[in-house]
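Shown next as structure tokens: one chain only, the form predicted on its own.
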Amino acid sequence: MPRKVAVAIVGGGYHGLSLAFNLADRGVRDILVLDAGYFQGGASGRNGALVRGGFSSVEWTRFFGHSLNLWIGLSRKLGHNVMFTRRGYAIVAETDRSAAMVERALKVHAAEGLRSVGLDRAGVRRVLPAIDADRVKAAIHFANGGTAPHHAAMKAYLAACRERGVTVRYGTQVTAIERTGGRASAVWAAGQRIDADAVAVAAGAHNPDVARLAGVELDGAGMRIEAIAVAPMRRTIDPGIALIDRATYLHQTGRGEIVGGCEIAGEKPRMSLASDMPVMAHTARHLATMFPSLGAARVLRQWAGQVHVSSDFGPLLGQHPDLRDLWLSAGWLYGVAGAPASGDLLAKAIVTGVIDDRMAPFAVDRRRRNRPIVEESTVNLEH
């Protein structure tokens, strides 16, 4: 490994390869990106592989608007296919909270400039045939939103780092953040002591234990998220699904398989990769209920991965107040969506120090500042 870089990068996910690629996409050498586990070993591997770019309120839907427009040129861009899909997206809400967010989110959105529309009863029955009309008090259908599986997003992003000469480096674990001066001046891994101009951050649910390294803390904690698969079947679904009020997602992949996941009360936050029974079968229950027609499928896998969410479920972006040249990309509850947006901002920022608008609201220091932000539309328990 190289003795001398100009970025060392600790995570090889996608947020990890999505900043290597900007900052050498920005004209930066010497980039050396390490990760402890193997390729899509870690949440970048264990996701509901959905992308959308509206939410509730106005900073979510600036910082995913622009990272929903980079994901539909991303394979112009990066040179290779990241089969991102326009099948659409849509919110649904069954409860007479969740229909005000979905009537307060459409205004953020028509003021922002974001394509979305509020379906009515026989727009839901259009764009959502097989759900339980009934049940659905308002919804919000994005044209642009849709899928990216990591299959292909993760391998297009590798090879363009590699091609613009960065290095990657897999089952190589970080152990050691020097400080110098009050900055990040090295990391140590293999035994090795690399010198670095600046460290960033981006290990998924591990981004406590490496900013720990470094010596500074970072807001949230790790938790465990589960999904299934139901097998194959006729195209039942178009576009991704959020059921708010269920804390539940879902969309229908290229195969046929039906692929969502929830959150349940009661459930205690831990980091383990073991699925467990009680969030099948409270996916499969809501699955049911408001897609009458999948009664009778099949559950065909089911699988956990692990994320780092901050206090305000919201991305913790930028450079850490305690510690020069230590740049983070962390607290990702919707990592895949915001993964283009996390690069482009924050090479911006370590490359020229400018924080660009849509990105200060993330700030890592905000809940010592006090400045929460408050996002309805989230799949989470919490709201």
Ligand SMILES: Cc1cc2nc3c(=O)[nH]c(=O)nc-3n(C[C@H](O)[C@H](O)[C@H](O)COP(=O)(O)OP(=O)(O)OC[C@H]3O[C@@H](n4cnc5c(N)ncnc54)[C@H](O)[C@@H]3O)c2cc1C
Second form
Amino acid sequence: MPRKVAVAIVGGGYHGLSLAFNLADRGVRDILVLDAGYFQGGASGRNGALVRGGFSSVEWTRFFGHSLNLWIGLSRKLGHNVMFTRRGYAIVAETDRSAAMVERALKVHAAEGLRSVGLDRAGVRRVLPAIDADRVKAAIHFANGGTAPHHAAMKAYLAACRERGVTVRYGTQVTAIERTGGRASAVWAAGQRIDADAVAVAAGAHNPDVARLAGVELDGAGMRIEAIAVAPMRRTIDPGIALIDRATYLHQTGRGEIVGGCEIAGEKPRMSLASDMPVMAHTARHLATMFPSLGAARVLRQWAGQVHVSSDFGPLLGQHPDLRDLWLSAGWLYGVAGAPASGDLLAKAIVTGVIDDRMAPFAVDRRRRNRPIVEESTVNLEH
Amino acid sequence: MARLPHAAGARLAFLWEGRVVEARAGDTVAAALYAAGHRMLTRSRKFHRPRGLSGVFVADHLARVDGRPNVRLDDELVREGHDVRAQNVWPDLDRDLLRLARLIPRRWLRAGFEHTRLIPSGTPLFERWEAMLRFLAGVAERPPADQRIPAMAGRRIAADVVVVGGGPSGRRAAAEAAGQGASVVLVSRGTPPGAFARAGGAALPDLPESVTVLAEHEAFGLYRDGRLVGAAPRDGGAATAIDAGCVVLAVGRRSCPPLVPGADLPGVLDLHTALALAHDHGVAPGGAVAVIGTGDVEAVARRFAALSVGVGAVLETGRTTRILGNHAVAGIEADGRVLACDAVVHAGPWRTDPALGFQAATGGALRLIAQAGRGNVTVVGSAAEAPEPVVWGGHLDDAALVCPCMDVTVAEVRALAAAGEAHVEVIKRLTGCGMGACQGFPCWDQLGAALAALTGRAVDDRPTFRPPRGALTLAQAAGLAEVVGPEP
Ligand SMILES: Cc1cc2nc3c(=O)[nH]c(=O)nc-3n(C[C@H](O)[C@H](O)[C@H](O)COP(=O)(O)OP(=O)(O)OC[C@H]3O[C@@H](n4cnc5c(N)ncnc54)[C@H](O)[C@@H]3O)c2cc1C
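Mind pulling up the form predicted in complex with the named molecule next to the form predicted on its own we just looked at?
Every chain and every other molecule in the complex is listed next, the one we just looked at coming first.
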């Protein structure tokens, strides 16, 4: 274990590794990534793998549009196959209210130069032949969206980091963060102190706890989200799908499994990796309702992951307002989609001090400044 | 293959791969096909190895029945005129050209098709390449678009004691609890409960009238520290959520095949499955059966002889170095000798499927691990006995399959171990081991044993055993949405 590093990164999920890779790519040496768990043990190894660039707000669309472009070139950049497939991504609206949101979002995409189209009935049947088209009021199709399976993409990030000399250690928990002279100056792990010019926190659901180690507060909380996988079958659903009124997302994996999850009313935020019955049952109901031919398909497994959700559901990116040299890539609900851009823009900020326009709206203290971002196209019940 | 003298049931006929097969009423499709000499039921995912009913690995007896993909043929009762077709083959089971996949260097197929370096994403060819990989990996054709299976309204009941398993110890536990005035629900896969014990010739304690029996049901999950039990009938009917005061697991043990090449061949059966074939369906597992096992193997052989099954060889499982055969078992190699046989029945090593107990008694925010004192679950009967070690004769052979459903070989595990990768969760994600329909049992035990042998360190660790186990369709699960709300 090194005694002194340029940047100590807490968490080796998508965001810790993406940041480490981009720092190394910008020429930073002595980067250390510490992760308390095992490789892919966090949300980065338990997710729905969906990637899209377009949302309903300008802020999200700019950030995630950039990230989508990076995903497309990522295999080349990392030198390893991330298997990001551009099978498309569809947002499906079943009510007048969400259909109106879809119309607004399409305008945002057009203004931002993002490739998206509204699907008419024939379009729905073409792009989503298995869906019950009678239930669809409106839909957006992103031809460029798709899925990034973590077993390939995380493996690629880790390999690329190690090839560039980044030290990545799993099974090594950060137990303390030291502050001296108003800045984060060192982390403790494995009973040892490691001096750092900067500390970056990308600890997923544990972000608020890790921030507290440095004596600062963070908006939002860690919570469980759950998903299911349906027994494999050949090509049935091409794009990733958000069933916006059902707070449900799904896609069919390269292995043929249909993986999806949903949010249900009344579920209290809780930290747990144990799965429960209701989300599985509701996800099954949404799948069987929207894809009626799948009713006899078997649920292969269900599982839970944990994420850090901010009060406006958006990421928290940048330096902490109360502690210099403490950087955050936190609040990731769409952390697969956002991983390439978060590493890219945060590394730029750390190395050059320049806060990119696409990142600025997601500043860590926006809640305190009462500047939440209103984003209506995420898969949440709160809308 | 001829039926045993005690075979009964009216004759009926169904279609297998377009050909007429004769069956007896009461047969499962798997039993009827076995009786008719159709041992190979599908081909494996990556290497397209022949696969048939094993009792251990679910993926080896999934087929398409009347258009429904991924039907478990050991659950499905034969009906007159059933149209049953093999999956993951093209154009058909016998001529399967997809088996040319075997010519692809195995190195490229590590971890399935998903880690290929050949064509990286972002290149013009990738989407087409990925579509092909999806076809190869997808295994089953999708259901017909006009198929409509409505949600099955779920139900919710409560009991002081939920007993899982209808064998002797489950029955005893249920009777005891009922005798003390507790309300008891007993969940059993068997029809009636206790099928394995009965097939083995054992007497079964009676169940008091007051015990509610969910027969032909699978307990698919223990949630909320075991206070919520999910159970679903194997025929696709309504699922049940049970609020449980406490849970008694009397799930017995299963036999694990030896970790040797050929253990995935059609005709290698675990004792449960072989006894069910012989006793319940009057189907001989083979003409000359090799019985291997860990305990009193002679007694097992005698039981088969009593059922008029011809036994050719009897030996300890741990002496087996290889099971031979092309499309089905042709012999077994032990102690450097080859013994001819046309089926292998293994009766041990015996191990308990830990899934339900694991689900009820684990916690943790970085990883789910067993926590002492957690979960209101008691394990009784043979399920509570210490697991017997996974075995293989001679050396650990690279060609042996740690996880037959996903075609994960010892060679893959060896390569990862050599690269310093010894965490079972990481190996699971890198190889897909345990990601098939059996959901980790017994392949994670085999992975643990292989890893221990390769690294010289004890590996007690297992990846997370997740619900739902076994049978639960989307339509069944959907019905539970109305009856179970979020945990308070
Ligand atoms: C079921 C599910 C489905 C999802 N679907 C999608 C989707 O379709 N699309 C999408 O974009 N996103 C999706 N997400 C969200 C996405 O997975 C996450 O946003 C993303 O993985 C977060 O990455 P991360 O690096 O921030 O956190 P994580 O991957 O959770 O990594 C954090 C790491 O920090 C480590 N850590 C914690 N505390 C410490 C400490 N004290 N010291 C050292 N290390 C520590 C943990 O061990 C962990 O490995 C989904 C998430 C889940 C759970």
